[in-house]
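Only one chain is given next, in structure tokens, and it is the form predicted on its own.
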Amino acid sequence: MRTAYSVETVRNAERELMARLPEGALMQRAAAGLAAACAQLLGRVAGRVYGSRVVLLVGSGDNGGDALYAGARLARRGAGVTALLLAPERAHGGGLAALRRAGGRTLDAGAAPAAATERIARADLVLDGIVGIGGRGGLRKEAVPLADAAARSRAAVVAVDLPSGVDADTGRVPGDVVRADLTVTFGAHKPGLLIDPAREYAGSVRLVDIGLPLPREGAELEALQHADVARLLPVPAAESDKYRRGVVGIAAGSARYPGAAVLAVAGALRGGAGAVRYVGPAGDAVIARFPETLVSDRGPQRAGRVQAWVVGPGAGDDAATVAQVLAAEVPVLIDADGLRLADADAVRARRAPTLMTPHAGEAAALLGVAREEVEGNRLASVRELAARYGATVLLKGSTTLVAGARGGPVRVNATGTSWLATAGSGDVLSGLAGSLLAAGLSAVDAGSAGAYLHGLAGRFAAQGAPAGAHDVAEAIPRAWRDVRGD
């Protein structure tokens, strides 16, 4: 499992470790890992380190020091290294001395802006050490031309710890930022490296272990990997039958949107439960596509035994069905129209687990804010929704987040593709995650594993080309086998 820690937690761990190490040792560890990553990248973009052109964008403080020490290591291997200093009087003294001893050069970027941008234009690699993890509010005015020049150049851009200008704790991008091809981060991932919109600017992320004593229970984010998801997926035992495996109820669809019911059932049938019951006006469409579905026209309360419900996809204005499902004493997943129709007090009063699965627009409506506010601050938004409704919330989007009803680390999904932005894809996810709920997973685990499989299925279905929601549903078994290594 990949974890991310807040700036405060990382800083505390750094102070604890530095108290036990010789002065400067921790920075040398970081610089060594950074230089190794840069050398590897130079081997790909320039053929070798010797003779390559490297430009350091150096701000004040330790982030700039990391860049300077790494630059010194590259200079000793024969690279031509120039440090562009944004604040020469406040640049890291030890790093500057090391770079100059190794044959590197320095240039006051403010005093010679044309020369600075020319150096960037000719570089093979640009190392962004402008602002560290404590930075707030985007790049300062004097740094923007350098970031723009790096973006226009053909150089590979490497960020030190995280791209300058992004918010390390939240993933917000409040102003101008550096766009990196590779981010080399030290000790621990930071939330901004895993959450959009900041994640988009990080490129590939490489973690360098510098020995930080991080608390086991102190992570802000968790990102499940294949092995983690494999441990969660239900596998029937020899004595299992369809009821022991769990039955999921799907209350979805309407005369206007029968396809939502079909797609939710498609996801549910591939989610590990033993049977799927369907309740709603799209029974004929569902049974025609999936004859194994147990279809009922008697309403949720009289449909028969289920271990979890999914309600809302394509439901239109059927508030009565949503209310009946919320009254059930089993886990419930609420999606799409169900989010709009669900009574907030009824959701908060539920004793059984509740999983809400909004996209950014639906989350914004529930929070009473603009969609852009949710998209720009996804971590705070998913936490606020979970706290406000007393429910687990899966916030869909370019980085899907899952926040538990009782707090704790937020899960961030590591799979997915932009091709999943297609009509009906969310309906498939609802059925899939609801089926995992019925199979006995907790709301957080069902949401996390469902999003992981759904994203992986999206990759398999698309493979670089457009894919429909039904293609995603049909690719879920392949994703399941891939995760389990079957």
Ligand SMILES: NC(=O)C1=CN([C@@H]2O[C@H](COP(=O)(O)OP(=O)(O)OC[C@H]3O[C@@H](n4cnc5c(N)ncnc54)[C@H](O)[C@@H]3O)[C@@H](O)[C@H]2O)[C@@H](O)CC1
Second form
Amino acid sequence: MRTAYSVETVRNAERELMARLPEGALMQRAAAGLAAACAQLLGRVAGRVYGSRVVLLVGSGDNGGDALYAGARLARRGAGVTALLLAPERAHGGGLAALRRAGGRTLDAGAAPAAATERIARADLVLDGIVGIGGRGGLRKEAVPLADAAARSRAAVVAVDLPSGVDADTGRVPGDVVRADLTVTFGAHKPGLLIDPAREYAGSVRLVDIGLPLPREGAELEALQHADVARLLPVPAAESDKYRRGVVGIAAGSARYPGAAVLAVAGALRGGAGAVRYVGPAGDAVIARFPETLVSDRGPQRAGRVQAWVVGPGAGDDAATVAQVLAAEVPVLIDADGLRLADADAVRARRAPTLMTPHAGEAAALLGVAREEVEGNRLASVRELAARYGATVLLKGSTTLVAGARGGPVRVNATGTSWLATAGSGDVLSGLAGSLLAAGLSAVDAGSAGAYLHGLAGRFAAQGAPAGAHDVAEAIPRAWRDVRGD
Ligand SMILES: NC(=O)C1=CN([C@@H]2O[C@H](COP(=O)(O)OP(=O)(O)OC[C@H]3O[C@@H](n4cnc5c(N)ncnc54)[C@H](O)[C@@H]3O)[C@@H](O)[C@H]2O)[C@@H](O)CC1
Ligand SMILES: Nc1ncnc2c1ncn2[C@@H]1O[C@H](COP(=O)(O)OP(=O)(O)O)[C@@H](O)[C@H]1O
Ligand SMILES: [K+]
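Previous: the form predicted on its own; requested now: the form predicted together with the ligand:
Every chain and every other molecule in the complex is listed next, the one we just looked at coming first.
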């Protein structure tokens, strides 16, 4: 399990650890890890460290200090290192002295802007130490020309702890920001490194262990890995039968959108339930494609036993079916039209788990805000929805977030690919996650393991070329095998 911690938690852990260590020890650990990552990258982009050109963008806090000490280490290995100082009088004193002792140079970026941007243009590597977890409100204007020059340069850009300008705790990007190829982060991942839109600016992320004591239960975010998902996936035992494996009911599709029913069933059949029961007007289309489906046209209440329901994909305006499903005392996944048709009080009154799966537009409608507001504040939005509905909420998108009904760490999933932005792929996810619910997973586990498999399946289906939603469903078994190492 990968975890991310808030700035406040990181700072508290840092204080606790610093009290036990000699002064400056933590920064040295950070700088050593940073310099090692930079040396490795320089090997790739410049062939070697010796003789390479390294430029440090240095702000006024400890983030700049990390960059200066790492620059000193690279200078000792023969790199030509220049520190561009945004606030020369406030730059980290110890770091400056170390860099100069190692033969590095400094330049006042404000006093010599042309020389500064020219250095960046000719660099092999740029280290962004403008601002880290102490940053507020996007890059300040004096730093913007340096960030722009770094973006134009052919140099590899390494962000120190965070790309300067992103919001560490939320993943918001409130203004101008540095775009990195690699982010070397210290002690713990910060939420902004895992949540869009900020995540996009971090490039690949490497964690340097500096020994921060961080309790698992204090995490803001959790990201499942293969081994975690493998432990969650239901596997039939020798004496299993289809009912013990779970029956998932799919109440989806309409005369206008029969395909949504087919795709939700396609996902559900690959989700681990022992049987899929379909209820609705698209039974013929479902049976034609998936003859193993148990089809009923008698409505959810008289369809027979199910252990979990999926309601909403392509449902049109069928509010009655949504209300009937919500009245069932088994876990329910609500997607697409179902989100619009569900009565909020009925959702809140439910005693069995509820999993809502909106994309940003649907989440915005539920919250009564603009879509951009949700896209820019994904973490706050998913938490707010979960609290309002007393339900687990899975917010879809390039990084999918799953917030539990009772708070706790939010799960983040990044296995997806933008090829998944194709009509109907959400229907496949709803069937898949509903099937996991029927197999007995909690709403948070079903949502996050479902998103994980769906994302992987999307990658396998696409492999760099467009794929349809049915291709994604067909690739789910491959994603299972990959996760389980079979
Ligand atoms: N907390 C920890 O556990 C550790 C922190 N370290 C480093 O220390 C950093 C935090 O240092 P600080 O607390 O000094 O904070 P930062 O260096 O992140 O930023 C604070 C400074 O930046 C300025 N600033 C704030 N917002 C800005 C903006 N939008 N644009 C430009 N300048 C802005 C402030 O005036 C202040 O001087 C971490 O990100 C990390 O790089 C590491 O050395 C090791 C351990
Ligand atoms: N840019 C993206 N990167 C990764 N995954 C994405 C991206 N855009 C969408 N997805 C995923 O694709 C699926 C689309 O679902 P949804 O928006 O409900 O589409 P539809 O209603 O057409 O089925 C979701 O699982 C979502 O997380
Ligand atoms: K930074």
